[in-house]
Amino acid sequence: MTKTRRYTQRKRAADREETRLRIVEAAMALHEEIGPSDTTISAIAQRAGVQRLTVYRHFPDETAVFEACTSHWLELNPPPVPTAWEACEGDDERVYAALLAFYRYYRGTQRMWQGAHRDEPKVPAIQGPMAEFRAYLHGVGEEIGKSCAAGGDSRLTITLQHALAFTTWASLESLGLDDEAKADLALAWVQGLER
């Protein structure tokens, strides 16, 4: 093989990435500001640069779009991990510090959360990673419930279930709280449990 086919085999191989990035970002840009229902792949192509083709070469149907648009969303913008509350010494501080950490989470993501509750029922492609996402709240939930001095209750993993969810962010913002209004209003709710 020769030098110049090593290079051309190169450039088309990052050229074609390029491309599919530019649909990836395109997608995730357009479920941001119209919604994933609202999205599709001719606006995708269009703000891509591209033609409709292009987009079917590198994704062979709309669910395979949201997979990757999901996929670059989150690793631009990953949820908060434990390791933001583990470390806090007390029950109380652990469960303000992991509010605290969702809250300002969706405060600076809230318009593509929006858009994908507003949307789900109605996009099949992202009722799978919104319940992943679900799940993983879930989990969080759970084991901070668990390693609250009231640990076997399970009103106590329920209700932080529930303030974790952006849904109780977006309803609390509604009514003009800030992040750290919230998380205290939250906590107050998990330390109404726990007498």
Contents of the next structure:
There are 2 protein chains.
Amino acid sequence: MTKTRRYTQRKRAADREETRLRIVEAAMALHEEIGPSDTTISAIAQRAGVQRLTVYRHFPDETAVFEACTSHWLELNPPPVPTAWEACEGDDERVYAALLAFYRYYRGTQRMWQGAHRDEPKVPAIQGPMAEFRAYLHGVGEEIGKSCAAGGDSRLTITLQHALAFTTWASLESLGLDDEAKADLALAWVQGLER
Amino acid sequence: MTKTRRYTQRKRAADREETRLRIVEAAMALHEEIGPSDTTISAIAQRAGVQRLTVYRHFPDETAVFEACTSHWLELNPPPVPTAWEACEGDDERVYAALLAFYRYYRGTQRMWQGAHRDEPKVPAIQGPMAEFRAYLHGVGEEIGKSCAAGGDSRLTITLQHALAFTTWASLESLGLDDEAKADLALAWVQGLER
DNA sequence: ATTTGAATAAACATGTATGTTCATTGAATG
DNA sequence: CATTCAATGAACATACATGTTTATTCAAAT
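Alternative state: the form predicted together with a further copy of the same chain, after the form predicted on its own:
Full complex below, order starting with the chain above.
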């Protein structure tokens, strides 16, 4: 019979937390560099400078790592919020501000979004967050659409929702437009509809 | 010393060709169902009802199968050609006809294009054909842009090129538009710019 | 000084894919 | 009838990822 004794962790707990963070950040970097679906537990461990077993002790499986990874990444890279555009006076200014906010966000985070879109069907762990983000985008498009003079014109709303999508950013990027030009062009689409 | 004798293959050659075709079609079906990057030689062999070794005898490696597969698929699914729209009278009609032609093509071939876009970075064998198709699309957008009243307006051309892309079809599809509504909307973007 | 426990190091079993080798079958060809 | 050869069936070596087990190290906590 061993005597039970209270054992309050202080530095131990902190060390453990730090190891966990190293693992999460290694996973995050790999998700960005080679994409979620190619990110193996072995690679994460190697990158974190940790034994493979250590990863398993912190996370039951790949999905758990990915979840921790996603939420940590979103904390570091928060998507644009409505305050960035809802203060604008005119309709055009508001639409432009929102588009530009998202386009700049996409520029800074393009590798991750590229990979996330690509691997979404294969990696269940990112499907939830992706659906959530899409719903958010959808709502933003709807809100801005309603706030415009043309009221609830569905073509206006749909054009906004399309313009706000990452895939649209990527398409216009590949056509050589910088972020301002992209927002200009998408704004012109919207203005054309309002006529 | 064995006597050499001429040996003209007739049915043998035909049988061999048929086996090759079975392999190519199995690969094609798998590319469509699970995507190029998950399509293994083992799976192709199994699907074709053939030994794995038989696949290796017809194709040196995965890349060779994929190449044969791509060109065969393109023969069966030829992209829209300019004759489908260049006969149209007005600018609007021509733009609409071209957009609709591509949108209907994408609808019929969406699974393959979805997978091709997704796996393009991972599967070298499809990068060539994809680049070729993109160049074709790019040219189509440019031609139609030039043919319009607004002449060589770069925003017009870029909007057309964006509208013709598969990713745009997919984005508008996810927003609930049918192909006619997609073409209508993209046409409205173009018209708005011409103002 | 002793106990606790996070992390290491090394191995094992399992699964899957690749690419290659070899002997065998059996129908097409001469 | 004898020869040719596409395809089979089975095995082998290699590589890599998963998930688990065991014993060991060593600093933190008491």
